[in-house]
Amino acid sequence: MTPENWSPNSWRALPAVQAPPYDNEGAVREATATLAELPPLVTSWEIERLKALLGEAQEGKRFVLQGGDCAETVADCRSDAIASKLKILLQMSLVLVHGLRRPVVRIGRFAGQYAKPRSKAFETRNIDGREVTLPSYFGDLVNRAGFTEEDRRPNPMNLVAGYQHAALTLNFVRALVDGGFADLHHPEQWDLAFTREAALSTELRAEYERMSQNLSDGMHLMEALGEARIEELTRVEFFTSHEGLNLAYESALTREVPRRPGHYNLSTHMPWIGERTRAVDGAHLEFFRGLRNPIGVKLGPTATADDVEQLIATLNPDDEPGRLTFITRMGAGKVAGELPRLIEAVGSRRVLWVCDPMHGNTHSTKSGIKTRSFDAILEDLERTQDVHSSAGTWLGGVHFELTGEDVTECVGGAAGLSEEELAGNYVSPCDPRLNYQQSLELAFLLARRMRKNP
């Protein structure tokens, strides 16, 4: 089950790009041997289990929901944070539940999305009139964000730092899946208060509602057939995801287990690897085709028939059910344009689309602040679909930067939020994110859509 030449560090003989500049690679030896000592995050069978239901997925019998942090801080493992997460995550997915008639996966992008590509290895700011360069943010895997020498210093102890607030994320999670979170069956006590904002209809408040007071009568029916079948409600599965970027990191983590064959990255479900480090000759590749993880891997507009053809001959060469998931990041304007040349190249071959409608609808306002239009993302997500229906083919997921919090990163939706309001509360170190109340808007509007066009 070893693909031929392969180990987990095989990688290291090729170029390895967005890999950070420590200056001791002593220490990062040090660290991922640390790492290679310690407990798995997450085990074989689970991840085996996500790979049968994304194979389920690919044959649309169920749909994936993926979401949560753009980079994750060791300042927001807080149980407030990551509980709030994992509520909008719970409560999108059973929309989505009602309005597809399909199950959910549910996976989140936490408990290790620590790490984050960038465009420049170095940052350049102006310091009391004076240009001061330093390295550039890489995520706490790596770095942190203030603008300080330490700060941006490499520090390879973060490796070790990252796995241990992935652990207590991941202990956290599971206890509150276990307990029944979130009341999933009382889904009238969910915030709604955005369905009172006047920048929406007078008819799509009425939807929105009257899904939820459906939700609602289908829950407490489910509650009058017995104990049991609420314990399918309100015991979710729940499965991690983060980008495998830092190679040091995830092959410190792969290791062999009892009973079953092959190598496994256990520091997540599902690891995906990011358009900017998908090179078919470059060191993540290399890494991923020896995993037995399902695997995601992102796709701009850039992508062309012959990179996906290599993907999937590097990645997927058996054709094995739920192995390979191709996630979409095109830009609203450049759906129509680029994706049905994609679709066409993988052909019959076994393969999950998933729209990532945040990425290619990033901009900056005038004032500098980066910002996504939820009017664009709705847009990307509409034409992705439009895509695949014409394509025959299936959207099976939805992939989002989102959290639970009541920040002000992404422009528009039902309450109208402006750019001039953006700096209200925009806390994410990188990214933009959709907060709760844009997230479950987006979860009715996609329902919604599908339902009508399926």
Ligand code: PEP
Second form
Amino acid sequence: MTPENWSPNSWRALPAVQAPPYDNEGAVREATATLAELPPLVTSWEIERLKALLGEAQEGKRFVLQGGDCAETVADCRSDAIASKLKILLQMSLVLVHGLRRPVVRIGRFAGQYAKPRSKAFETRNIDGREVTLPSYFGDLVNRAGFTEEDRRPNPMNLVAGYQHAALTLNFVRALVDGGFADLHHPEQWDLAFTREAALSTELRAEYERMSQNLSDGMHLMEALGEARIEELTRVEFFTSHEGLNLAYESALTREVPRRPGHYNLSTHMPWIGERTRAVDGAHLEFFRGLRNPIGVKLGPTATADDVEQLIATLNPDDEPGRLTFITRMGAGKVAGELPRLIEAVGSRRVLWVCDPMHGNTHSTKSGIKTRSFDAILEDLERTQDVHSSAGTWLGGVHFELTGEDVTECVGGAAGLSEEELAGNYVSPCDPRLNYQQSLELAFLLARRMRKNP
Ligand code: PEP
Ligand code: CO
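Can you give me the structure for the form predicted in complex with phosphoenolpyruvate (PEP), which would complement the form predicted on its own we have just seen?
Every chain and every other molecule in the complex is listed next, the one we just looked at coming first.
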């Protein structure tokens, strides 16, 4: 089960891009030795369960909703932020279940999404007329987002703090999932203000109202069937995922377990490899190939058919169901030109196709604020779905950067958030996220479209 010449540390012999610039390797070793003694965050049976569900999604029987912050922060490990993130994901998933007539697998980008790849190792800002250059922010697992020398110094103890906050987050998520969500099954109590925006066409407004009415009716009908039945029908399962970027952290939490062959990365259910770290001869691929987890790989517009070939050969040589998810992030304008050849390269082998409509659609405003437009995100999704439809493949999921809070980071949506309004509540230390209303609106639009063209 463990591939030849592989161990949780075999990646160390290979070039690791995006490795944090630590200045004290001894302290990194101490931190990872501490992590290696701590209990796992998830279990191998949960991981196998998710892999089985993803296998069904590959066959078109389920749909995946994956979402959360671009960069989770330790400061955001608060009950309201966690509960609202869970709430928006659950509400979106119910809208999608309704539209797609299929069960939805819910996967958070949370409880460990603390490591960020950066295009530049250093950042320069003008502070009081003086140019100041400091290391970039690499996520809370490495340093902090504030722009001081102390904040930006990579601190190995953040590896342990990241683990602890992932554990606190997951503990609360598990408690909420076990008991606190009954009220969310009542769409009439959701904040559906966006459906009443004057900017929407009368037709679309009527359709939203119809959909939320149908959702409510469906839930009430299920409830009328009796307690046990609604429990069964709306049982909520959440899984976790994050980018497996910091291999010192990931390998310290990769273990063998009793009575199951192979190694599991027990820091999360589904780690993924980012666009910048998927080199076929790099350290990340080497590490991921030996894991038993289901894994994702981001594919941007520069991915080639040969990359796809080698990724499959390295990561899923046995064509195991549920094992490999390709998360495509092309950008609205590039989907039609770049996606078909990747689909062709995969051929009849098993992968789950998920669309990340966020990372190919980031731009800066004239005043230098990083944003994304709701329309570009929707267009990316629609074009991706069109390409899959004509290729005869199933778009089995979506991957969003979102929050349940009322932030102003992406422009557009029914409420018409403008560039001028971005400064109002821009909180993300990294990429711009959809806010509550934009997220729910996208779920409605996607459900409506997928219902029409399944
Ligand atoms: C991300 O998911 O935040 C990210 C960095 O994506 P990508 O690897 O696709 O650029
Ligand atoms: Co991002």
